[in-house]
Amino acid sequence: MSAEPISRREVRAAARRRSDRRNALIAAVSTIVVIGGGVLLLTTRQGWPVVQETFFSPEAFRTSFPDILRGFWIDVKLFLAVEVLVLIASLGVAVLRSTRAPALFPFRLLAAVSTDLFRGIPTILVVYLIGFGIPALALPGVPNDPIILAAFALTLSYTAYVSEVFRAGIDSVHPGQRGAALAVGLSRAQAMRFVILPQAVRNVIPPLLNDFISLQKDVALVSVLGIVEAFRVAQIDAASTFNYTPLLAAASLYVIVTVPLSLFLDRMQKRDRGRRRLEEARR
């Protein structure tokens, strides 16, 4: 009696495999045609030899890459430091804006105003204003190191964005979770720490990673303060040789870092969608 259902499953599985193979073949042929056509269209243009020499010179790439790589380590260290600062500051701002204690109203107002302000100003302008404005004030005890000021500027800008992500995660947790936590004897602070925040953080990991991918690229903006990081080194090399290949060498380093993060983000989003579908099916 079990032979017939098994046979039907095998038939469906075989049909699904044939469909997958056909779709994969169509996708491969389509990719080859589109990419091949684009490459053919580009390389057959009259100006291609000049573009190739100006932007894709192997000799210029080989000559400039070691210095650009050394500058890129500044980007990496700055990114890691700012990422930690943004996580701490943005989570604090999100929790503060989610509280309703009357005594904290001035701080909530300040957090809301600063979030709207720094979300409205382009990041490069924040870097300019902090990087050149604070040294001009000559405040005693305030560091004037461009790297510290750049890290502070990026932290201000991205805290505004990431705090809204965290706040959306907190709002996404069902109010019944807080009520249940209070019912078992937890205080409001304990409910936020042990019940609300773990669920909120889990819900916003994909958009959180997306913001940090953007941060990794925006670290290059600190070059406007004279910091000799990867993009600045590439600019100097390009200006001295009149060849723009060093800029592509710098771009390749950013791609090497951001593409794996993007793939990891896609995988997490796919897993999150599967988890949500499973939870809905159980309901």
Given for the second form:
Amino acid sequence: MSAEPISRREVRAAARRRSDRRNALIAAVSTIVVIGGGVLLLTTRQGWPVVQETFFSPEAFRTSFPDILRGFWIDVKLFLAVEVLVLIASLGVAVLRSTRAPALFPFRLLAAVSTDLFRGIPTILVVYLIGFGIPALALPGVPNDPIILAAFALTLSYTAYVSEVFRAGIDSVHPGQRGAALAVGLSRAQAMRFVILPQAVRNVIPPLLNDFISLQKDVALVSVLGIVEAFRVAQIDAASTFNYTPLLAAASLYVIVTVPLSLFLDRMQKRDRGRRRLEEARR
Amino acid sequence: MTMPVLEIRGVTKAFDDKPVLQGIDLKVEEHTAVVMIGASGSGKSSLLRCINLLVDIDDGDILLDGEVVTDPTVDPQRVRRSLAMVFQHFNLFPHVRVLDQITLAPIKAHGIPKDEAVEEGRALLARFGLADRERDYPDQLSGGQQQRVALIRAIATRPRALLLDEITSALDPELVGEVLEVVRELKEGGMTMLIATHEMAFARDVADEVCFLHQGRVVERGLGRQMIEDPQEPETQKFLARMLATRAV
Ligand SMILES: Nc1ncnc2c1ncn2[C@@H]1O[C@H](COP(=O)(O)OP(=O)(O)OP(=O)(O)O)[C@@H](O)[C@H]1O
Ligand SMILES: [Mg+2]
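So that was the form predicted on its own. Now I'd like the form predicted together with its partner chain, please.
Entire complex below, previous chain first.
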């Protein structure tokens, strides 16, 4: 009698294992058929050798890749610098916009207007305007280095988005948290610093990463200022050889950086969902 | 007669033309507990939030140790530093460990040296049976433990008076006792308290005075036992009969 439930559990587990194995097999076969078929179809077409030569030429890849990689280093540096600037500026804007002090009103107004403005203008236009417009003014003491201007333009554009993300994060913190922070005697600023912001930032890490993935791609826009970063190098190579392999080489570099970021983001969101469900279940 | 710690004089408050407090008078003497009872929406939470200056009153005065704190010239942070409040939903900071939860305000708002605050925080945790929880985050604790931490957080700043807003309403029934035990102990230690609660037995036991609030007014007040067991006003009788019907006192 007592052996009965155990053996039934074993029977069920065995059945589940069998069905798991069968599902894995079906998935594998289906993948081979679909992808293999697609590759076969593509490579046996009449025009395939031309496509291969134009986009996947090993020769063109070898000759252009070192320069593209060097150009990509500029992208990476620009991305890292702009990311830090954007984080600082948007946190500042978001906190500023949540203040009440009347003395800060003009700054709040400025922040609100510029956020709406720079969210409305295409990033490429901002880069162009700042990159060519500021040097045209020939102001004394204002840098003319296109890299600095490009970083400034990207920072303006992305701060408009990211500050809204932070603002949503601040709003997402339960009002009771602020009440509790004030009730224990913290000042408004301390309540923001020690209670609200830490929770706000944690709540918006996924959308934040999302914006940084697009920033990572948008640094290529600075090529319009003649900065020879990866895309620009590839474009020049492609134009001189009528071969598009360099562009694909550049694309693969961007992907190498953004894909791990996306995977990381996916994992975080999954964990976040799990945590939320847990919290709700406890409620 | 000595000066009350808290004095409420003719306080009124309306939210968008909806009167919530309609002339409340109330005194809390030092080392006493005043308990407010009343139906949902009668204004208990609103009054506590007004006292803590989390909400501005429309008319009347609130005095703390004889000082009118509802003057617009008074710095609300200074007032809140001498009061403490515990909420129905605990409102612990989810990203802060238990010990830091308790020492945050003493260190940041009261300028107490860190070592001293930590030592005192640990002593409080030990006193209320939470010594082994100091490194936990709030979501690792049961509801009763969370609310006990919230109580400790409140008294860690050595307030002149403690404001308790239905601190057991969000708890499973079996966890209510451990939280009320802490409040009883604080009362015995001489803490001055203004309490809103739906726990009638607790009100009867711990209160020096019970006030029955109805539609933003104190309709009846008296000694704990007498108010709960022998109410005079019809509204109070109705309310208590309802409470008795739904909960075991
Ligand atoms: N911030 C606010 N804005 C608008 N109305 C409010 C606000 N806070 C409270 N009220 C209203 O004031 C009235 C009194 O609410 P209050 O929370 O003080 O009652 P209570 O006695 O604490 O009730 P409960 O037992 O449900 O906690 C309610 O009708 C409520 O809807
Ligand atoms: Mg209430």
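Positions refer to the first chain, counted from 1. Definition used throughout: the rigid core is the maximal C-alpha set that superposes within 1.5 Å between two forms. Since the model is a prediction, treat every value here as computed from it, not as a measurement.
* Relative rotation of the two rigid parts between the two forms, taken as the smaller one's turn in degrees -> Smaller part versus larger part, rotated 10 degrees.
* State the core-superposed CA shift for Thr43 between the two forms, in Å to one decimal. => Thr43 C-alpha displacement between the two forms, core-aligned: 3.0 Å.
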